[in-house]
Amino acid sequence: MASLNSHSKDLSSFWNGKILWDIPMSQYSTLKVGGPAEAIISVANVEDLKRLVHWLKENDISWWIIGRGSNILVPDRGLSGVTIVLEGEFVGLEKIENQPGQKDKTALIRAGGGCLLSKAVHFCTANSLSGLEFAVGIPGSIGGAVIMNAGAWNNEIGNLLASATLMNNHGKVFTELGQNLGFTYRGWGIEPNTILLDATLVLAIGIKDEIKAACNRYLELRKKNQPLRESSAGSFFKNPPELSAGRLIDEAGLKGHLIGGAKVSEKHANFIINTGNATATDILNLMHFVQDTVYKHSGIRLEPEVHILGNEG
């Protein structure tokens, strides 16, 4: 890849809105760790994003696209290239009109990539729409949710989708159903650096008062399991299958194991909090420290659910 340090000049020509340079992505992560990004760039609608994708692909300059930073962890040394945000359109949200052959039991929502989860689950509530229920207090955008393939309580987002429009790396813009995204367990099987615009979700007409009911349950059981208002990611690993990675990493002792200012949860040994002054590294190395003991402890090999940014992901 071509350095953009020798294109930022071409960069600032191109760009017609505001460029954020060297800025620390401990700004832009829940971890609250991570060097400084090359360059940030907010992209408010598709065909600025299909612009910006072009140039970025005609002089190979690397790029991400970053939702609300909560599945995230950028190394100390920060992020090469461009940083993308996505704002405008693409946090937009709405119910639109049922389709032929939908059921009429049900109605559909189309969020954008970078709309808040969050928001949807109120969304969804407020007009009495069931199936997001298990979404309440996931952090994140609706495109980090869909790519990560989100889930809890036996749920998935991936179940809900509909159809999704998408981008892949040259730009090009096409609609893909949602029985066709591949999706697995914490993650889909389209090809890497594909950005999600937006997100079309089947859900159930349901009561709202009985929705409302359903999302306090699962609220009340994340705040009584998770460590919420520590630093965190959110889950660090991916459980094996038919077991739970918080039990494999309790059960080798490694509940409240503390390298630099990075910890394993008391609450929950799943979470890797930020004591307040932890490093990427510190993280990184407490994520290798925790694959290494459990392996001993139990034989299996823990695979981080966490993204890791850079070359050391």
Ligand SMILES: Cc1cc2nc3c(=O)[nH]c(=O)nc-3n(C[C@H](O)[C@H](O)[C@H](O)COP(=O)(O)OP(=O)(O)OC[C@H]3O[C@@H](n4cnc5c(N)ncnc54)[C@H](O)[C@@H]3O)c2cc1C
Given for the second form:
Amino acid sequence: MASLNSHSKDLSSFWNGKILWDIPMSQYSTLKVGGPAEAIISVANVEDLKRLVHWLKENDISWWIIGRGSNILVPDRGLSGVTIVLEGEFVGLEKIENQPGQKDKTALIRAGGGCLLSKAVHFCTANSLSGLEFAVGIPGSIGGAVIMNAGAWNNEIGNLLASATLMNNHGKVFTELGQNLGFTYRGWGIEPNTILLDATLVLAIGIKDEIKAACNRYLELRKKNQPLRESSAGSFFKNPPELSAGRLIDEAGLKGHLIGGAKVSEKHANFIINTGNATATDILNLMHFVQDTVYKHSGIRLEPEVHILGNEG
Ligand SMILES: Cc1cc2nc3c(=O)[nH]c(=O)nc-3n(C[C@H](O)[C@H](O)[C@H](O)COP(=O)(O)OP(=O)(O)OC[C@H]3O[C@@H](n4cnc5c(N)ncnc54)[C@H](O)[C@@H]3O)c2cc1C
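I have the form predicted on its own already, so could you send the form predicted together with this ligand?
What follows is the whole complex; the chain from before opens it.
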């Protein structure tokens, strides 16, 4: 990959909009750690995104896309190249016409890749659409949720995906049916460096009070079980098949374990929290310590759910 350093003037003259240079990624991550992104560009429409992706490809510059940073860990050395954030038309959300052959008791919504997941949950509740209640309290964007196949309470967003509009790393835009997106536990099967532009979700027509009540129940459970006042990225490790990562960490005696400013939450052992002054290195060191200790204790190697961006990933 070429260095952006030697192309920074070219990028400034190519891109008409604002470019943020050397901004700490701690400002873009719910873990509140991470070194500087060389350049951050917010993109508001498909044509601009296409142009940018082409330019980056032509100049062999690395790039990253982020949503709301609630499932990423950026190393202290930061991110080289261009970090892309979706805004403008990508934060849109609408109810769309039913498709031919669609069941009567269902409805479709289309949400942009940069739209907040919480906005979609509220929209569904307000329009008496049921299916997304499980996602209440999950921070982040639709793009992040779809590529992570975000889920809770035995449900996941992949189950609702009718289709998605995607852009590959050549700037080609294409549509894929949900069933072809290869959803797995906390992941999808689409090539890396594919950008989710929008997602169409299929919801059931439901009863508003019941939808509200389910959301409230899930929120209460989150408040009770998760350290929501601390800076974290949610569950740090994936649950191994049929097992709970939190329980394995707890059984290895790691609740409250501290490295630098990074700590295993006492409230929920699968949350690594930033106590205030953690670095990304503290979090990575604690991650490795937890993996090694749990392995020694149970023979199981935990795999991070959090995406580690940069070369570390
Ligand atoms: C308190 C808390 C609770 C949480 N609870 C849950 C939970 O119950 N269930 C759960 O599944 N997760 C949970 N999470 C994790 C996180 O909120 C979800 O994974 C969320 O969907 C990530 O969305 P994001 O926009 O923040 O993505 P980011 O963290 O910004 O990015 C995550 C990944 O998605 C990629 N990405 C982001 N946008 C796009 C796009 N448009 N196109 C292509 N790739 C993209 C990024 O490159 C990165 O690899 C929790 C996090 C916190 C802090």
